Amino acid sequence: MNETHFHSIKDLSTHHLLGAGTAMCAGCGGLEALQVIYDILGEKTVFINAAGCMTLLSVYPYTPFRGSWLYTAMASAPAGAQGVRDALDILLEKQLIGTDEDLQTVVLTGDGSAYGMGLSATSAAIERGLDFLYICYDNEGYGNTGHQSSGATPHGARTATCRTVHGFSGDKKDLFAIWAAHRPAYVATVAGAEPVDLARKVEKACRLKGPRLLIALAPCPTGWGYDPQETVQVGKLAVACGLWPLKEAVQGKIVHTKPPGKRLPVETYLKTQDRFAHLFEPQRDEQTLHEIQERVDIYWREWEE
């Protein structure tokens, strides 16, 4: 897909989500990515939504999607997707619906479910070879309930449940690697701030069968602490600093789709957000800043070698 093609699609159909997006926080990076994804997926879809920020898109009996919507508990979306996919396959087998009436099964969760509560059910669904697309909007915390730490919270960040001097002492889980270890059909990281890369990966995922994952960086003005109008810039900086590698894996083969080239220092990204402000004021936390930069340097050094 070229950039002209992408913009023509987006201009025609973003209103499908924008109208309902008023329930979301201004500048939501998850919604930014979801608009592009849904523009390409279209209405022949069933969204199985785990409890989280995007639940606010649907207020019974309405949703912003022209397709179908099923709400589940936080840990249950992959199990719900299995039931939906099985039901559709039975209807197809019995010729109660035609192939033109088949729907794509799409799981939609935040990182709290994808990295934590729903990981066991997800692993089982991948093991069974479930034909579904899993979309995780990753805002690196439990955003819908006040931004508590999650399995996706990055090292050094402050959250509602981690107010220590150095911020979160742990490390963000590598969900990409966890999925890739299962040898699914497709795994990719994406960002709404990089729409052409995102659109190409959605199209590729749609051409494949089996378990497929898109992990979308979801900058969160409310939880991260920055002006909502800076969402695109924050997303671009995450990529440029090497903190959010844009990559994909097809049957285990990993390719970086947009390497950052000469990477910017991670400070360039961290300084844009209040959740990292304690690393700079009232005095610089050289140790934690070094640890964050070192993690990024090690990652890219390993790949470049």
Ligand SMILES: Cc1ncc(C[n+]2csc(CCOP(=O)(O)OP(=O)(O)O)c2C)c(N)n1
The other form holds:
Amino acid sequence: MNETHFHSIKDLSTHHLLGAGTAMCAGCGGLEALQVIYDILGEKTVFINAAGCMTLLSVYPYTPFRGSWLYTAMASAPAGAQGVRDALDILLEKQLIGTDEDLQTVVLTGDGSAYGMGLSATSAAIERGLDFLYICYDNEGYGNTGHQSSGATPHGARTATCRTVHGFSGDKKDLFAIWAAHRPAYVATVAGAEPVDLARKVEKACRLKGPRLLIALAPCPTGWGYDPQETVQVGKLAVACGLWPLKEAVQGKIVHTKPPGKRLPVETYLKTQDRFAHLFEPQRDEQTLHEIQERVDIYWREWEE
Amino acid sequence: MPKHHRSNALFRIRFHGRGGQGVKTASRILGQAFFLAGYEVQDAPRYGAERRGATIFAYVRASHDSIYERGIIRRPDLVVVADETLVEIPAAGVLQGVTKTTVVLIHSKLTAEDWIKRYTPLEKVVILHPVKTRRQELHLDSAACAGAAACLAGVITRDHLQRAIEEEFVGQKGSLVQANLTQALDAYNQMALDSGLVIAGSGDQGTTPASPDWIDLPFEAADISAPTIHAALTSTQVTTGLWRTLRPVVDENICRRCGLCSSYCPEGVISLDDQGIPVIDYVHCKGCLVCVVECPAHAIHAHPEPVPEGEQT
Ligand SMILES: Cc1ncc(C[n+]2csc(CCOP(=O)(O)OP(=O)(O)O)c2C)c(N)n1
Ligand code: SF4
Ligand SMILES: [Mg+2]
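Switching conditions: you have the form predicted on its own, so give me the form predicted together with the ligand.
Starting with the chain above, the whole complex follows.
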């Protein structure tokens, strides 16, 4: 039962369920992760989507999904999911649909929603023990509206609303810790660039009931400023530099699923993106670079002890 | 330099490009340069929900008088085509409202004669030779477009252009500003012989614009009129392959049949045939080229679009 189907990348489906022709940017890292996720979830899913780039997946009369999709306000996707789950449960109970017609209730939102506007609705849904899967694709900003800062914007990054010399002075919110503190059935961080780890976690989440939440790093060529072809490389570097720890928490117990071992310096990652270019030109911003590296080192030191 | 006497005619300039190529920036530079040259200016980009690679438009109007016109430019005096592959795409509307008097500036490897032969209304074609072929530097082409357009208008000096670029890129790293300046000023110089070729108001035939076609929709019940989609996978009717400027092509002799490209493709448009060879759906592939980078055997190569007939896989 707990044996995984995914041992290597060869075990991933090469026939993809999500339809092509969407309006997402060429090279969108969020879409790359969603491909893998949808292949595993399968057709019997209903997506509840809060305003963000992925709202563009389903723009009337076009949809890349094989099943239903519902659009909600930015703060309300988990509340929408509650309504959908309840409706399905009532239909099941009244035997108006059979168990074979039941659907997996999947919330799909960006980080603007997940880390900010929708946080309280998520907290409440976990509190109620809602049986749903939450997928946050984290492009570290309000992508859809031109990449303004969000609660997920990392230290030192420039965004449309933060053009200061050293970049964003605050810190990325630790959503994993916030969600995990609710002790839901499952929480994990994933990255499309590490599809086997991602697939295993989706598989695991599907086998559980109750609130299950995934935060997927979503490298964004448009908002982060790099060539679309580098999307997977940028994601891999985020993991290799220790900036994006791949981990999971089952009922509160946290495990790192793919610790980076000997970590690459964060600069290797930062240099790939225009949003950090001001840290290197016209002269190196040693202090900010040091701050970013130090935060990563402290994180891993705490775990390695 | 300007041969023109002060006229109140309205310049109508339309830009065509793809998201990510900097066409919006080019139109802002040109607009700002007009402004510095003492004009009233309007500049506005237009694009839909689609992203990088999709067609975008930008409109610049400039006049010594107040500008009361708004919106889409249907009869331009100058059309700037930053991406030549758009000309053959009807939805891109590059040739819309183009007449014998319209100047069409095309960023192209072909000659003006080639273009004139190909498309009937074209007569005043000016070629701007592409400077950069690396996609990372494509935005520099847009600076070149702005520079060339500025010269063709005949009323903008090099100094106006330079200041407009410096203002557009204020706060950016010096090397970027310099690279854009070089491109723009080079392109400006290239156009020296055609300076003033664009005649303000030439596109305007003095006719009043036709009123829009109204369609009266009967009131429908919510279950009919709500934008509910009742079919799966309808997105596949959208041909996002048109966004592509580079085409990934698999070399079957080198391919090791590992399927990695299929797993990493953000669009999910690479499937494997019975032999395990990747098959790319070019109708939808947006040309992100993630597969080119990820293929461990380096079996996928990027070819510029449009791929000549006969060489298409
Ligand atoms: C309450 C509310 N405020 C603002 C908006 C405008 N808006 C639409 S999408 C978006 C950005 C959402 O960011 P995120 O959730 O990170 O998704 P992304 O666009 O990055 O995919 C914003 C601000 C909105 N739809 N609703
Ligand atoms: S802006 Fe970023 S997250 Fe949004 S569709 Fe484009 S690449 Fe994806
Ligand atoms: Mg976002």
